[in-house]
Structures are given as structure tokens and as C-alpha cells.
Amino acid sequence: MNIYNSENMQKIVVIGGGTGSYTLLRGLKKYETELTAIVSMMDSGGSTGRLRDEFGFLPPGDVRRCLLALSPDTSSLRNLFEYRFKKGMGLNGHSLGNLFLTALRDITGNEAKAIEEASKLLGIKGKVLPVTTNHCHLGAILENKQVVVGETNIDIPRHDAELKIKKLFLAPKPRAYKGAVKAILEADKIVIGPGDLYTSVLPNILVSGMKQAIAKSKAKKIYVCNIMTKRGETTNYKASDFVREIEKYLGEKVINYVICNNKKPAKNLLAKYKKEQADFVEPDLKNTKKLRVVKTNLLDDIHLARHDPDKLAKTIIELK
């Protein structure tokens, strides 16, 4: 339902990428808003990756799923870029979506064109842009000094998950593309997260220019917290360890909300989480004068304990 008129649209950009994109996207869609998502572009694996080494190109995954979120769901094309081939020399694993966003890229020469043609073809609604168009590595030095690079050696639970993550680096160090800093510097609203912190979140703020572009912005600056540890990377983290890791490399004092999910999901659906050693992000934020932290209910825990996109999107539209 649309609550706002074309007067007061509240221009709202998204910063992150992976599956917490997508859910606060298919949220915020419903609403007379100006969108816009800001996508990392460091994965590595699966088809994604596998296309990167294979063409160069940047791995176009995260994109993919944040058009999808924006465009129409009835629409038949939004089915094909879903579609993945489950066998086939070569095809196996793909995603036509990723498959065809290669094609756009070879074609126009360049990452923001091939996501603005793919943009018209789905019909979404607002835009997706590329934080960077510079190719780079995800790299992170753990506590013990040991160099983990690559965004899925980092995402997958390592069997030394009882070492944290010290410091995130992008290697070599790229430029935040020009259309993703104008659009911050234009917000309204500029909403980090959800995501996976330190691959999905955290690597688009690294980007240089990002973090100066969001200081900048007079925009009200949102962080939305996980619902859900992650072995690996946030292991014991409650939600002040999550806004620490942000304001480490955000700086303090940018962010003015902190959006908590205060609904601990149920015993049956905690055990799904016990044999990934995932656990619920105890909400144990306080408001101070510089963080006013909002806990509230926005569970979506009929399968998985993620967050439920109408009450993450009314949550933030409503944010004064």
C-alpha cells in the first residue's frame, strides 16, 4: 500500500547486497518511495565467481538479486533471471541471471550500462548501481595476523571460526562509482544492512569515496542490524558488536539509527541454527544522545529466521 504522495517521496538508498537487500527492496517497493540500492561487487563464488575468472568481468550475483527484488513479481522475466540451470556442460550452477547480465557487460562495455539495460528490461522500480566499476579483492586479516582473501573464503565458516576478523581491506583500493556517491548526497534516508557483515555490508563502505559521501549526506543514516549470527564472522556478537565493526570503519557518530529486531524466534527454528553454531543478536543497545535505537518486532520466521520485508520497510518509512 502506498502512504506517501509524489510530494513528499522519500528518497531512500539501500547499501549491502546478498539476501538482506533483496528482503528490505521487496518491502520498500511497496511503498510511493524513490529507490535506490548501492551493491557490493566483491563475490567470489559460485556462479557469480566462476564468471568473473571466466570473463573478468565484475561478478554480477548481488545485482541480480537486487533487480529481482525491485522488479514486478508477476512478471515472467523476473522468473527467467531467477532460473537456474541444474545441469548441462559448462551451465550447471548458473543462473540465467548472471549469464545474462555477462552478456549485457560484453555487449555495452561497461557494468552501470549493462545493469541500466537490464534495469529497463525488468521493469524495476528505482535503480541498482554498482558501488564500484573497479575490479578489486575482498581481503580480511584475522586476529592471529593470518590473510584470508577472497569474499567466499571469508563467508564460509572457517574451521578456525573462534578467530575474529580484525580489519577488512579491497586490494587494489577502488573508486565508488560516481552515480552511487550522487545518489547518497541526495538520500533522504540511507539505510546500511541487513547483511552479512564483513562480505555483504562492510565492503561498500571500504570503497574510497563511500564513507566520505555518506558523512556528507544530510541524509538520515540507518543501520539495520542481523537477526542471526554468523559462525565465521560474527560468532557471540550481540547488536552493540555490530555497530561497533560499522562505526570502526564508517566512523562514530554518522549513524543516527540503529533498527533491532527484539523477537527471539522460536526453540524449534533456534535448533535449525544450532549445527551452523548461529544464534539469535541479543538487542542490547541502549539509546544515547549521538544513536537512537529502535527495537521492535520484525520477524519473519515461518522457514527461516530472517527479516519479514513489510515490517523492516514500515519501520523505516515511518522513521522521523
Contents of the next structure:
Number of protein chains: 2
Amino acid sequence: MNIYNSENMQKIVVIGGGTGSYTLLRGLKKYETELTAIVSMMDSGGSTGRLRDEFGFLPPGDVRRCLLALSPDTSSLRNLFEYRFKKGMGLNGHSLGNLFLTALRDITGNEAKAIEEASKLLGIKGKVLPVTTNHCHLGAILENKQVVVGETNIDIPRHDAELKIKKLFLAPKPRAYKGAVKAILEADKIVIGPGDLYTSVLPNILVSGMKQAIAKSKAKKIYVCNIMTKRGETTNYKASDFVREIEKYLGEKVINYVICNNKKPAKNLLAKYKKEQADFVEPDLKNTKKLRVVKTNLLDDIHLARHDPDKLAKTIIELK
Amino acid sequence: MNIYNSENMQKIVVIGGGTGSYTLLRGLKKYETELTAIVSMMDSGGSTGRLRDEFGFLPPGDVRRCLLALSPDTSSLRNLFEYRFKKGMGLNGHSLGNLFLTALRDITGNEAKAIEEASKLLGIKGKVLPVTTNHCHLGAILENKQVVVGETNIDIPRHDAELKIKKLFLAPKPRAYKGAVKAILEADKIVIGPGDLYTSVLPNILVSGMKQAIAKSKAKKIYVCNIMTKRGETTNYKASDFVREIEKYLGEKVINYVICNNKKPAKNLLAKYKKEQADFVEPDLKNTKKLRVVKTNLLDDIHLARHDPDKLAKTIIELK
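The form predicted in complex with another copy of the chain is what I need now, so please give it after the form predicted on its own.
The complete assembly is shown below, putting the previous chain first.
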């Protein structure tokens, strides 16, 4: 499957978090590349949120998912890392991988070392780096000027989900992890997304130093647009809306490539999504001098309208 | 340090649980032997007790300690396995190793496989086997006929600690794990103890099939007597009392060797133990035709009046 030899091995940096990064990394790890995942550290829900609140460490959830994506299927620790308790007072709902990372953070004294140690234990291919090691919370100002604080409150809206997000912010403002900046500056390709626009992708760009590093890097800058919209975040968004929002925070003319899926999921699948107020993202973009648009079938429509890891990875690897 | 070559490598089976087995195994693992730890599964206190109650699996605590004793100091998973949460609702007090074993039990479907999988992950030297895979509780009948049920209730007495234990029992009566029986039958040396007599050592012998297997085995049968007595269990016991109790459950003439420490701990250390109603165990035994008594300095008196792992292991290895 390798189309590059070790001498011209591509240095690929993936920026995101959540399911989108998981999918992309699972595809990319099959190629011989120098792969780095830069991961959002603003998650505040579920097992991660509880650990974050109780231990005062950075949230482990997105890191765990990226480590899993990059760990070999043969790793016996993988099953344990993935395990979630379904019983037990106080244990119920906790992911063992999250507890692992929390313990490693306590033992090693810092997040970056904890992730490095977990990477070794799992024998992962590539690197996982936190976008920041500073504590912060994600906030959103809605179109009615209402302020919502906490990633999970934006992700699962308890406010009127029809209200658009006007502005995202991080408080207190964190600084980019220097390892992440270094990886960006040395990359051949920087892939932003796919993933929840306001809760997984953009939080990375809001971190001080990230926008500058991405702009400065000589890498090809690629945005992978989502396949479906998301209630309370990107209702009715087309591909052009996603790109507009990315450019609002990243600056114009920074992104060189947009990868869009152009294959509509099956009708029965779309109907299921419709119930959750999620629709197909129309790939309404056209090539310009500044922005090359790659439209192709990226759909893994067996169960869910999600990116197929292999199709997506191939498109990125072959981009020239 | 090896005094045996691989051809006549000693097959040593250690029967116990708790700190005693941990100490002994740490010493024995430095020698080239075929080492098997058979571990009591009746623990009901602390993190272990909570997991046992909430998940309905066998208690992981003693297994965890033996795995730790046999894992290489260089294993990076070791630190995690040893880690104990000191915060977190429902997490506080839990050992990550116990959570590990509980998750592995859930994933693999049985205790023996879970221990095997954990042994591989930790890269342990030797084998750890459960004495039984049947659920049971430890009970004691006191001299006033009061019945106390639950290992932790015997271990940390809430009853009158002056009352002697007249009889120990397991309910419901469990069967010995066949792997444990096999190891006993094939052993060159069987080492019983050291460890809390009624809560770590004897519970193993009460398991159906254990007494018979030990009697049948052609191995040298060695009992390692404790250095100090324990409040509520062995108050005022001398070495002869320990042996009498062992023989009460194991049968007479089964034990061939008794190893006793004959070095009294320092006075200030003894004074500290005295506050917890624990005294030095007098090595009051004499050699007989049936029972050879080895009295030697086994004391690690730097911090606690405990067995020195190396002194104890050397004594056992060199026993002929």
C-alpha cells in the first residue's frame, strides 16, 4: 500500500479530536508516513468530564481515541484501553483508558509525558500530542448574545439549538504545546478535520500560536469537510459554510485544499439522520486559484453516514 | 545467583496471598526456578471488596500483589498496575491494577484467563494461579461460638479481638482450580506462608482438593512461620501454635520443614508493634524425625519486622 519510500516519507499532521480524527487516523496508519495527531483538550463530557472535574487534570477522552486509532489491532492492551465499566458505584461509565491516562498523568506529573508513556505501552504508530497543556474551557456566543460555557454544553445543546454560534472562545486563553507547533512547522501536509466543527476542530485553532504556526508552515493545508451537519452546531451548513467558518478563525488563503464527499447516503440512512436534525452537507464549492476542491466518494455507508477511513486516507496521501 | 542449572530447575509452588507471598515471591524471582504462586481468593476488604460486591467477580487484590511481585522492575505497566486513586467519587481508594483485572475478567469471561492475560501484559516471571475459581466467603467460629463471616471481618476484628478462632470454614465450599492442583502435584517444593494465618494462608488449604493434593505431592513441604503475631488472629502464638493450626487443617506429618526467624527485631520496633498488640513469635520448635526446623535470621528490620525477601528465598532455595 506504500506509495512513498522511507526517504520521501510524508510528514502528516492531523488536527482535530473525537470520532473524525479516529476515523482518519485509522486510515492513515496503514501508510508509511510520519504521522502526528494534534488533539483538542477541551472535552468536558461523560467519563472525561468527571475525571477532569475530580482530578484537575486535562481531559483524556480525545487523546484516548487517537491512541486507540494508532495502536496495532494486535495490541492486547488495546482491549483494556477501550474497555468501559458498565457497573460499579462511581465506576459505571468510566473508560479504563481514561483512568489509565489519569493515573499516568498523576505518576509522570504532566500530560505530554503521560501521553508519551501510554503511546509506548500501546505500541502506537505515530505520535499523539495535546494541542495545549494549559487548562481552559470552550465557550460560545450565540446569535442572541447568550454565552454557553463548556464543550459538552455546546456539543449537546440545552439552549435553543436553532440559535447559530456567532463566536467561539477559550478561557483562559491557552498557549499551544510546543511539540505541536514543531510538528506543524515540519509537516508536509496538515489535515484539519473531519469532526464537529465548533467542538472538535475549531477549538484547536483558537489556541494561541496555532493559527500562526499553521500559516507559517510550508505544508499543504487541507480541510476535510464533514459529511453530515450537526444539530445545534452546523444546521443547514453547506461545504462553503464550513470553509467560511474555518477561514474566520484561521485566516483567509491559509487552506489550500478542501476535501468533500460527493456521495449522498442512502435514503433510509438520511431519514434516520433527519430525526436528529442532521442533513447531508452539499459540496457546493468550486475550484478557485486559492482553493482546490477535491470532490469524491468518501462514504462508508454501511452503518452510518461517516467517512470511510481507507477512502479518506487514500485521497489525502495521493494529494499532490 | 543461580545454583541450579536449567536441567534441574526447581519447581517451587508458593501458597498464600497478601504481603507474605509478595515478599517471598520478590525474593524467589531472582533465581532460575519454575515458580507458581497459588493465591487465596477470599479477600473481601477495601478496593477488592468493593469490586467483588459490585461486579460479582472474584477478588483481585491478592492476585494483583503476586503479579506485581513477579513482574520485572523495568515493566512500565507495573507503575500503573500499582497505582491507587486518591481522589474521585467512587474511584478514591481503588487500585488501578484491581480495575485492570476486573476489566480483563469481564473481557475474557473467566478469572484464570484474566490472570493469564495480565501476566502476559506485565511480562511476569512464573505463574499466578487462583486457588479456586468458585465464589466463596471465609468464616470463622470463635471460642464463644460466635460466627464471623467475611475475610475483612476476621482480618480487622470488630468482635472482641481476645476471642480465639476455633474453626475456619469456607461457604459455599469451593473446589480447587485444577491448574493449581497440577502445579502442586508436579512441584519439588511447596512453600506455605508466610502470611496472616487465618485470612491469607489457611483459606487456601480449606479449598476442596487442596489438602489432598498437598498430601499426595512428592514435593518437600515447607511452612514459613510468621515473624510477628497479629491481633485478633494469633495473639500470643508461638511457632508451635502456628504449626499446630496448620496441621489441624492440613493433617499431621504433611509438613516436612518449618522455617523460623530467630532474630528478634530491635526494641523500638517491637515497642511500635506492641501498640498494635503484635509480638515476636518465639521459635519454640525443635527438630523431630517428622519435622525439620530451620531457625535462622530472616529479618528485614530496617522499617518493619518483616521477612527479608532475599534471606527467605535463599533459605528455601538451599533447602535439601
